[in-house]
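Next up is one chain by itself, shown in structure tokens, the form predicted alone.
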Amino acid sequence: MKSPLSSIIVFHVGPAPISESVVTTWAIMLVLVIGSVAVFRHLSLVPSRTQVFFELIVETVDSQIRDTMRLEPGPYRAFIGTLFIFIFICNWSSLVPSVEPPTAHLETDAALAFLVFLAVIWFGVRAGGLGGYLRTFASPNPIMIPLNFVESLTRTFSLLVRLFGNVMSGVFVIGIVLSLAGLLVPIPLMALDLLTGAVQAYIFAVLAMVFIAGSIGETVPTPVPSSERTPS
């Protein structure tokens, strides 16, 4: 069995090697883009079952943003929703024969964690300006600036490690059991791995919301009206 840290190189673009996980990631991105365009082009006032399903996903994401960030979901829906759906599909791509989830590789998880790191800065600066965002590092007092800065880096690293460790370990364990016990025995483990993949996508998205909310919490937050808040 190959190392879980290794990547199979499929081809090269100039000097840059393109691994199997990158190709899988591109394929998932293409499916998501085509699917989004197809759903958008068939929206109607009388929704079909497919439209109702996707509207339910949007409403669920909005509700989670309100409950977690205590803000209007509009500015954050696209990023958080896309992040969750992409990770969810990546984790469940193991259902396709001979496909290894891109999130079982460090490069994919590092890119996702880096996107969250950039989103924290983007939303923080957009909410309160550069000065307002930088002032969050001085909370609760200026002596905390170095520690808050280090925290912003370590929590990004923790996102990478958490997602990579959970997804990779599931794939690795199932591979070992499959090689030793045959085809049918790993099925319960695969079901557990799918559940873990869904939970990890949810946790990653929630942590991204928490980090973004923290970056704008002391700038110019837009509170959710009490009449629109989802009951807890």
The other form holds:
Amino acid sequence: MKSPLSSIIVFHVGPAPISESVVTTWAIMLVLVIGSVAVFRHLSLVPSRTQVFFELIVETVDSQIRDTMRLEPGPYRAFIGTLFIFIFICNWSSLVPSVEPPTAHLETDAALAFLVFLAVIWFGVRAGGLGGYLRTFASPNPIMIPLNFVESLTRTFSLLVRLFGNVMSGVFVIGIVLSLAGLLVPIPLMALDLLTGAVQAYIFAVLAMVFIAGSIGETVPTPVPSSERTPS
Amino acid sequence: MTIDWWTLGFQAVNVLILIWLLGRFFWRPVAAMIAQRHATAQAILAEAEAKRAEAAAALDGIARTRAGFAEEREAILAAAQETAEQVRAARLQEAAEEAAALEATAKASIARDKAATEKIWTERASHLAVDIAQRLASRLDGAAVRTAFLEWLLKEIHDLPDAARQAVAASGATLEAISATLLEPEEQQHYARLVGQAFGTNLPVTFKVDPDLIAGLELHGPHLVIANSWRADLSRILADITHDDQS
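With the form predicted alone done, generate the form predicted in complex with the partner chain in the same format.
The complete assembly is shown below, putting the previous chain first.
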């Protein structure tokens, strides 16, 4: 049994090793991009059932952004929506035999958390300027500046650890059970792992929205929703 | 446990590229399509609302036009009724006047016809009466009748004004005595003597027979006529009757 903590290098491109999670990510990207182009080419004012399904996804993401960030979803839709769909498909990619979810590896989760960290800075600076973004660290008072600064790092780290821990542990448990009990025993755990994967994708996207909204909260008229709870 | 920084970098770039690609081919087009459908629906709703408002305005216009038609119809009917009443009143007045004129003309014509008829019948009755009287009186010619007419002649002479009687006597003109039947010479002398006495002098009297007198004795002179006969009486009666009817 392979350790989920280790990266398997499939091949090298020059000095750069290409791990299995990167290849899986490329496959997922290929599927998503091909599907998006197919949807894009068949967009119609009178929608088909497929188009209705994808429009439902877009409207759901928009609704979540409006409810969570209290902002118009246009600038944030692509980032939040892509994060959710990518993590969701990555988590569910374990359904494909011999495929390990990229999110079960620390590098992918770290990359996602790092992108959220950058997005918080990017959207915060774009909304209120560099000064406006920095002033958010002095909220509610300047004494909180060190704590807020540390929080901006720790919450990114918490994103990374939460997603990695949940997905990796699911894969790890399934691998252990599979090696011990046989073929059919891990199925309930796999179903639970799918549920956990969907929930974690949602939580990651919601937390990204909350962090971004927190960085631009003082520069927009409507406050960030009060439910800034961080589910474990 | 180690972190493969190459993998971390690849995954970050991969996700960034995926965000851009999905934003380019999925999120923005689908959201734009939703917005376009929403805008189209809004436009259709606005157009439908405009059409509805236009239809409502058209209905209002039709209702106003219908109301105008009704008012115009009422006005036309009222005017026509008033005109008809005026024409009817004028026709009635004209008919009444014409009827009155016709009635007056008819009454006048009837009155004229009645008067003419009455006149004709009166004349016929008078002539008939005179004819009857003539036929009856023609059977009464006799001495008594002649004596009566002689007395009536003498009375007429006496009733003459004195100046007239004296003028006749003074003229000495020959008087003409006309009788219905021929008188005997003795009777002629007797009659001449009595006539002379009545005038107060002897006057020459000639005798003449005229059967048309029916009965009687008339005396004619140059300036004297004493119509003392039934013909003269009947003529006076007929003239009186005719005169009474005409008056």
